Every structure is written in C-alpha cells, then in structure tokens.
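First comes one chain, alone, set out as structure tokens in the form predicted on its own.
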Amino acid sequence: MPVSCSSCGEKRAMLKRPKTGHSLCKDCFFMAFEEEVHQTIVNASLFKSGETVAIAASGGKDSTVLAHVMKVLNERYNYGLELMLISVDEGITGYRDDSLETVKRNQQQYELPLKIVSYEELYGWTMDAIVKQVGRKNNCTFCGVFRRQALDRGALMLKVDKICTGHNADDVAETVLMNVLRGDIARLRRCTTISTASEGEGVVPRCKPLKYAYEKEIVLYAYFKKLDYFSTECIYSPNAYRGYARTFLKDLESIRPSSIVDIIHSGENLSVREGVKMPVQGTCSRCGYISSQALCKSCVLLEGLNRGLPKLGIGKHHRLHGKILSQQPLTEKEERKLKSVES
C-alpha cells in the first residue's frame, strides 16, 4: 500500500529520509533539505549581504549540490551574494580532467563565473608526477595540503570574501574520528567549526553550509533533482586513511543513524584541559602562508619533491627546517632516511 508524505499528506512518499526517518514526497524533501541548509547559514551567520563567495567546485555530488542550493537560497532569501565557482586541477589523468568537464557544464547550467587553478601552474608538479615519485602510500597528504593552499591562491586571484566548501556531516564526523585516532588535539579542536575567520594574509575565510547534511541525503537530492555531477572516486585514494574511518562510520550509521550528528556534537563540545600545549599559529618564512612551524607544510613537501627526498614532509622532521631555510646540505644519513616513502 502506497505511503503518503508525512509532511503534506497529499502526495505519495517517494523516499524515507536517512536523517529523520520521515517518509516524504520529492517536493517536500527538496524543501526540507534546502530549509535545513538555510537554517544552518542563518544560525551561524555565514554570510553578509554584498559579499563575493567562491564555491569550491570539484564536479562531485557535494559541490554540485552546494552550488545548486546556494544559488536557489541566494535568490529565494535575497542573501545579496555574488556567487562564483573555483576549481583545482590536481593533474590526475582519467579523473580530474573528466570531472572538470562536469564543472564546466555546471558553470553553464548555473550561470556562474568559473576560475580553475592547477598544481602544475602553482607548484610545477602534477599529482601524476608526484605519485610517480612518492608512491601511493602517502600521496593524499601531498594532495590535501596543496589543494588547500591552491584554493586560497585562486580565491585571492578572484578577490572573494569567502570560500564555501561541500564538506557534509559524514565528512566532519570522519575527521573527528581520524583526529581522535591520531591523538591530534589541535585539529580535533577546530575540525568541527562551521566557519574559519581570516587566519592571516593569503588565507580566505571558509565555511561549510552542508555541515549537518547527511551524505545519503545529498545523493538523494542530486538524484531526484537530476543534477549533473561526476561520481567516480579518485584513482589514488583507495589506500587513504579516511577510507577506513568512513567504513567504520557507515557501520555505526547502519546501527544508529544519529551516530553521524552525535559524533559532530561530541567534537563541538570538546574542551581541552588547561595547560595542554597547543601549536602557535605563525607564518611560513618562505611563502608567508599560515604555519605553526618555520616552514609551512606545503613548502616542506615541495622542497622534498624538488630535492628527490619525498619523505621530508611525511612525519616529524621539523629540526631540518633550519637547514632547508639556510640551504644547507643534508647529511648522507638524513638523505638516506628521506629518499623513499615506500620503505
């Protein structure tokens, strides 16, 4: 027997919301999803009228839904924002080149300006070339660090006020779990924040309008709206640490759907004991980007690649930063330890 929509009571329910368990018709689901994102934006005061906001676009479901919903809400509630798309080309043949075609179609569909920045243009390296040198064990470290800085550089070129990213509830909960498992108190403390203030010159404030949106509901929204998105996983990510946290989270969700938001709330309410030493934010001596060390992670990783010492940016090698800055040669023993990331 057909089930009626629990919201309007008139149309036939087409889905059961993973987040709440409510049976809804398509129109009521669209409205509920969009209203929840709107409430997230309003409650956290994410934007001010007149701001220029860059939407980080990868062509995937999250960023495609974010771009669509931001455009809808900006018009419905008169946010007064100037929206544009910014995309990063990591240089992954057979993956990013295809997804960028989706981003270009999104640009036409949503009638938003698009800026693409590339690793090759910014760093002189593509991810394909990086993986050839470092292998597949730690390549996500390089990509994540470079992408974050690339987004900031692209945003500065566009002179935007904020970047909004498609991080969803599942992403945030996974990050909380990863930081707990790593014992990374500094990142655990800030990973649940919905927006970041400007952290210094060269860093554009960021926000996560989809912070409380479940991944399953984002997929349903994209599916029923027939949005154009790219669904292939990165060819270099199967061994990523995040994948194991994701599997664990999915197992928890299957038993208790509220696990995702419960983990987020736990991270939000975390308090660090008084006297615990936390990293002090400064700037990189080489490029001026934010860093708690003399050199930012991006510069250290790049130095390692250019010297043929890929392990330089993996693990804790802070004592070598002084040598790098003063361009002193490393000892034979130091070079040997840093040569291969696979050993």
Second form
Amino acid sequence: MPVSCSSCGEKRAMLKRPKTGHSLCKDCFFMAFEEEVHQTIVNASLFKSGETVAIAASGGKDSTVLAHVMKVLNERYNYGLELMLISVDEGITGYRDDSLETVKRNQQQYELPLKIVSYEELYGWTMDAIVKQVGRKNNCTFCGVFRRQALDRGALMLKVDKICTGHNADDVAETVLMNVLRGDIARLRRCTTISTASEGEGVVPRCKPLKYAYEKEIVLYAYFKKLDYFSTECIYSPNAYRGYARTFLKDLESIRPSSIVDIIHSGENLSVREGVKMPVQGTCSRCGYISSQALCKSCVLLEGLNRGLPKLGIGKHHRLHGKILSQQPLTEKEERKLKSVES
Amino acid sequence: MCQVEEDYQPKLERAQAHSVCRKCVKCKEEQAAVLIRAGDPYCRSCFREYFTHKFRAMLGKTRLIFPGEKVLLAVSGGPSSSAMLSQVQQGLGQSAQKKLRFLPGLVHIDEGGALGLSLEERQRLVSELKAIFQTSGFPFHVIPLEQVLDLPTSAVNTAPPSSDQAPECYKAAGDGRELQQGGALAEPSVDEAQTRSLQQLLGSATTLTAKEELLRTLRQHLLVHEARTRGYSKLLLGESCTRLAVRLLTCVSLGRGAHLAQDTGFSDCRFGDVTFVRPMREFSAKEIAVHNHMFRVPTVVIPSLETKTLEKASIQRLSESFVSRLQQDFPSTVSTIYRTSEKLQTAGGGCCEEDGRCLLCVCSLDTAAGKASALQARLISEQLCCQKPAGTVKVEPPPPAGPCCSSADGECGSAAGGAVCCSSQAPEKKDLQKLLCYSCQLTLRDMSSVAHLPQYILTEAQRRNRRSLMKDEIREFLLEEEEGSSS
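With the form predicted on its own already on screen, would you show the form predicted in complex with its partner chain?
Next comes the full complex, and the chain you just saw is listed first.
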C-alpha cells in the first residue's frame, strides 16, 4: 500500500527518515536535509560573506556530501563564499590512494580547486611505516594528531579563512561517549561546540556544518543523489577504543532513534565544577603550533618515532618533555619503558 | 589419549601454582583473604576495617549529616542497601569507636504490584525483609508503590529546607530515644483496584526505557513524601559505584546531561527540604559482594523490571551490559567514569521557582532552545517534516517553549489560542510537554496516553499551566523575576 509523503502529501513516500521516522518522498527529503544544514549554518553564524572556506575532503561519504551541499547552498542562498577542497594523504596503501582518486573525481565534478598534503612531505613518515613501528593498538592516536596539524598547514598554505569538516551527529555523539568513558573532562566540555575558537595565528578556525545530520541520512542522501564516494573502513581501525563507543551508539540508536541528538544535547548542557584543573592554551616551543604543554603532541610523537621509542607520547610523559627539549639523553630505565610495543 | 601404545612425553611440566599464601598488604601478618584491586590483597579484619573506614569517612568528610538528625535509609533488599544497613547498625552500636550519631529509620517500597507479582509472593518477600529490619531495632516502614497514586501535589514541589539544623539538634537527641524502640508503624494495605491502576499507568509507557524512567520517578516522589511526612531531612540511597557509572552513561544517553551532577553525585538537594545522600558511591559492586559474603549480611532478592530481559530491551539494560563488558577489558572503566561524575556540577545554580522546574523529575528545565543547539535542530527537523500549508516554504522560528508537534503522525498542533478552562478537558500530552525537562519529554513521547498518570501530577500540571497563562497576560507589567515561590 503506497504511503504518501507526510510533507507534501502528493508524491509517494520513498524512504523513512531515520531521524524522525516520517515517511518522505525524495524531493522533500533532499529539501529537508539541505534546509537543516542551512539552518545550522545560519543559526550558528558559521560563515561570513566573502570568506574563503576549505572543505576537508577525504573521499568518504561525509566529505562528499558536505562538498555537494555546501556548493548547493552557496548558490541557493548566496553565502558569497569561495570554496575549495583540501585532502590529506596519510600514506595507507590500499585505502588512502583509492579514496584520493575519488577526491580528484570530486574536484572535477564540483569544479573546485584541490590541494593534497601528505604526511610524507610534512613529517617524513607514512602511516604504514608508523604502524610497523608502533603496532596496531595506538596507531589511531598518531594518525589523528598528525592529520589535524596537516589540515592546518594545508589551510595556511592555501590562505583560507575557515576549514569545514564533515563530522556528523554520530561522530559527535561517539566523541561525547568516549570522553565520558575516558574521563577526559577538558575535551568533554569542548567537543560539542560547533566551531573552534578563532584567535591566534597559525590557527585556522574549523566548523562542522553537518553536526546535526545523522550518518544514515547522509548515506541516504548520497545514495539517492547518486553521489560518487569511497566507502571502505580504514584497515588499521578495528582495534580502536572508539569502536566500543560506536557499537554502543549503534545499539542505542536501534532502541531509540533520537538517542544521537539526545547525547549531543547532554554534552552541550553539562557543566564542569569550578576548581577543576583545565589545560591552558600556549604554543609549542619547537614548531610554534598551538599546544597546552611545552611541546605539542605531534613533536613528541615524531621524536618518539625518530628515536625508535614508539611509546613516547602515549600515556603521560610530561616530565620527559624538558629532557627532550634540551636534547638530553634518556636514562636506560626510561628507554626501556618507552620501547615496549604490543603486537 | 588412552591408547595402547601411547608414547608419553619424557617430562611433564608442572603447572605453575598461583601464590596462594600471600600476606595482607596492610598488616603484613595475616594471610590474605580477598583481592580487591590487582595487587591489593587484604586479610579479613583489614578488609572489614577498610570498608568501615571508607563508609564513615564518606559521611564524616562531607559533614552533611548532623548529630541527632533524623535520617531515612531506603533499603531495597539488594546487596548495596543491605551493606549500607549493616554498616549503619555497626556504626551506631555501643562498641563502635567513633560512633555515628544520627537517628535512622528504614523504608522499603514494595514494587511487586508494578512487576506483576502475586499477592503471596509479595507478602513472602516483605516478611523476609521485615525479619531483617526487626533485628536492626530501627523504626521501619514498608510501603506499597500503589500509595503513589494518592500523593498530594507537594510531592513534586520543592520546599525550603527546614530551619532546625545544627543548633537544636542536640535537644532533639533527647526526643530521639523514643523512636529507637523500632517496630512497624501502621501499614497501608494493598487494594486490588489500585494495583490495576498502577499497572495501567506503567502499561501506558510503550517502551521499557520509558517504563523504567517512570518507575524511578514515582519511586522518588514516594520516598520524598514519606521522608517529609515523617520528619526526616535526609534520605540515604544505597547506590554503588558500578551502578552509578551505569547511571551516568544512561543519563547521558537519555539527554540528562544538565542534571548529571544531581543524578549521580554524593548529595542531591533538588527537593529543598529533603536531601538525597549516596554514601555507598565509592564502593564497587565487587567490594560490596565480598563484604556481604564474608560477614554474612542478609539480603533479599527482589526482581525488577529488567530481570531476565534481553540486552537491547532498554537503554538502561544496554548501558549496564556495556559497562560490565568494557570493565573486563579495561578494569579502570568504572572508576574513571566515577571520577568524571565528581567533576560535574549542576548548571545554573539553584532555582527555587516552580516554573523553572521539571514536573516529573524536579530538576531545573533545560529546554531553552539556544541558538544552534541540539534542541533547536530537533524542532526544525520536526517542523520540516510536517504538512505545510500550500505556498509557504519558509521555516518559522519555533515558539520559545516546547515543540509544535509532539507526535509523529505529521500533524502540526497550533499553540493554544485563548485561555481555556482545563478542568473540563481531558489531559493531553501537549499540556504536559512544556512543563518537562528534555529527557522527561522523551519519556512522555513514549507514553500512549497521559490519562493514567496519578492525579497529583495532572492537577499540578493544570495549576502550572494556569499560572503561566496568567504570567503571560501580565508579563509587561512585571518588573523583576520572583526570587522564591510565595505560597
């Protein structure tokens, strides 16, 4: 029995929205999805007219949909933005080189300029080499920290005003859960903000226009619009801690579909007691990037990799920062602790 | 294995024996009897000391409970609350070194009606519990949950804390001795019709998640009412560290981020005059189990709504199995989550005004849809999926309090036009929606009808609605917001 769309009431409903459970036809769904992103952008005042905005594109569904929607909304509502694509090459064979091909295709389809930055040229290490040294348990830390800096450096090279990433509602909810599980109160406070602070040089503010879009709806959108994207999981990711939060979230969604937005609401409304120690923003003394310690995390990680001490940077080694800065050799005992690698 | 011409290996290896004879890490003399955390074996007496000291330190450090104060212990019969009872007994006993000095009473809520237990089953469980309570010597009350249908509206309202705290408490210690005799006070009997109404009420919640939240709310109201009528100013709950970690995760998933500090903190003063205290919150479930086993603390097993359900039956059940599983791989999970809860506080300070409080959970409302918040995104989504009048594509800003459509059938309800006398109308969901906090709104969404809610909730809802209509009429003439509620 054909159900009619609950929005326009005329056409046949083609899909059921995961977010609210309403049955909608294709056009009304596209309209609703795009309209929601537009409202998010307008209410949070994410962009100003005349800015150059870089879209962080990985070739996956989130960034492809983001690029498409940004282009559509930019024209429809005259944001007056100049858009371009940035992509990061981590050097994971079999995964990243395929997705980069997708990004290059996107560039042609959307007619946007593209810049690719790679770990190899920035740091001298590819993820494959890192995993060989570090093992498979803590490698996501390296990739995430390096990618963040890579995006910023790429943005600086292109001289853009803002970066926007394709983080969706599921990602933000997973981050909230993960921070609760890990007890990271500082991150818990910051992770639900839609855009990062914009002071400081060497820092390009970034925002998440898709913050309230469900992952399933993004897939639905890409499917019905026949967008071209690359859809495989990173080969190194199965053992990440985030996987636990992700399965929990998926189960929650099956019990109550609104849980994802509920978790974001919880994250936005919790408040931290006064007197709890919070990190203070400063700059790294070696590379000048923003950091809350004397040395930024990527310098510490790089140092560990270059010296063959892969565990430097995983766990708490603040006391060793001074030693690293002043180029002193580490004692035997410290070296031994830092070398052990789980397979 | 047992073949005829089998070759045995020349040398069989001995299995490595665990070092069983380890010494207690504290007194270093006795043999260890229990391993609490990895690397901390304790002998019996040191463990008992550790447990007792932790309990007394929790109460003493926070200085919440005054000497001579009347304190109500909510005992469900499970391991944590039984351990709490036995600790209080010990602490008040004559032989204790640093005696606890308050006046305890016990309360147990018999929820058998909500769970569908038969009358005989309920009576059996209650008599087991009564036997335990009688040996303690404290005054005790056993109340059936059906009583919640007859509560007055004060159960959902805050009241200012009573003024007789520290100075007069020494005087009260004199009066307290009469209460120490213990024994049951007059008990209400269970009425069949009431049990049916209660089951109807819980049946109107269509999902198990909503049912459990509703049950929790009703239980809370009943406990507060009991404490108020009998003059107790503190209510001790026996929630352990593990259970609070699960509760934290559940609250985050239900959208109760603003109230995390009150739901999982040491003290919870949302009701004003009655404070909830959780003295067992630093004890993990494992420590409590070991303690109960070693020192033979009597417990009674009472089934709950979640018993024997599947893992994904409700959010609460899912969180519990998730935390237990994670704890196996990462043994510090529960304590990390617990430490997170310690660093949180209630947002926005204490607001005594009733209009600023949720009708059901009595926490401050968190439904002010700020710009670019999750709540606003949700309202926009719902508006976009509704039938629009022909020709308009523009999205209107949502009204400041509550969504315009609460059900998923695609109909936009309009905001209430003129003031209607609500005593003649059947209660509807949208009347209650704007009086609830975010997560209670979700619970309401899962209910098929609100007609079965207890009378006190519906009456209070009508009263608050009338009051807010009055306020809207005179809004432009009010100079300042009221500080506290005037009766």
